[in-house]
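Single chain ahead, written as structure tokens, the form predicted on its own.
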Amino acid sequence: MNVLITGFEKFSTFKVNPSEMIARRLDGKTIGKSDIKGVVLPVIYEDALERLSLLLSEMRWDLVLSLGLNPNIGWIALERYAHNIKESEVPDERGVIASGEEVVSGGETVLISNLPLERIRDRLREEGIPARISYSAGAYLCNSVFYYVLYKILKYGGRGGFIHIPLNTEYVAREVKYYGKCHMPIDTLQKAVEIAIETTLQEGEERSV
């Protein structure tokens, strides 16, 4: 089985994006019988979706799991719903401010992740990693990537989802201005993503038996 993991480059005032670190760490790794490809996307609406379009045309990925940073959480947020909207007062790294455009023209208003979110959440908690299911990925680039992935892969039965992660502890330790933010060690964040992949693939194997 082929698995694609995406993260984002650094953005805004955050000099390190843990989603980028995890995508790079997992690139070329094998989990179970699955080969992982890790890719980093720019925090630019147009460029991110163009890059994603090329990646999704390479093959029929069995699983596409996208990652993004939410510096305001202290847990692993497993996103359930992707919305067909781009809207944020915060500009992307090219200065573009989205104001309600559709991610995919004429696409469904909402698409739903088909990952086993409850099983992933429970496994993470069993491993001592705080996790919860989230019902909105916002309307910034994270949501755009999440929606676009689902729009493409649900057509052929692929599995897709999005996970928001907090800042990594190692970065916060060097940035006193973020000492009030929640964080997790990068190894813990990577372990959480690996558990999400393993759990999803295991469920797929169970269904095929």
Ligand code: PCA
The other form holds:
Amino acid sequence: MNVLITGFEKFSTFKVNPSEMIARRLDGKTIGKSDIKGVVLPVIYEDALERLSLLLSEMRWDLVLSLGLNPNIGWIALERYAHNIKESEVPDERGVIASGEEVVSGGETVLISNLPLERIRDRLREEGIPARISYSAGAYLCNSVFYYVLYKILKYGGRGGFIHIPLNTEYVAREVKYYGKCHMPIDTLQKAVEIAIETTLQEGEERSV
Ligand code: PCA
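Can you now output the form predicted in complex with the ligand? The one shown was the form predicted on its own.
So here's everything in the complex, that chain up top.
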């Protein structure tokens, strides 16, 4: 099976994006019988979707799992809903401020992740990793990527999801201004993403038996 993992480059005041680190760490790895390709997307609306469009036309991915940083959470947030809207007071890294445009013109308002979110959440908790299902990925870049992936791959039965992760401990340790924010070690974040991949692929195998 072919698995695509996307992370994001650094953005805003955060000099490190743990989602980028994980995409790089997983690139070229094999999990179960699946080969992982990890790519890093820019935090720029136009460029991120252009890059994704190319990647998604390369092949029929069995699973596309996108990752992004949410510096305000202390848990793994398994996103359920992607919304067809771009809106944020925060500009992207090219200075573009989105104000309510659609991600895909004429697309449905909401698309729903088809990952086994409850199972992933339960497995993460069993492993001692705080996790919960989230019902909004916001309306910034992460939501755009999440929506675009689902829009493209649900059509052919691919599986798609998005996970928001907190800051990584190693970065926070170096940035005193972020003391007080929640964080997890990068190895724990990576393990959480691997568990999400494994759980999804296992479910796929059970389904096809
Ligand atoms: N998080 C942002 C965009 C890039 C990232 O890692 C978001 O939550 O939309």
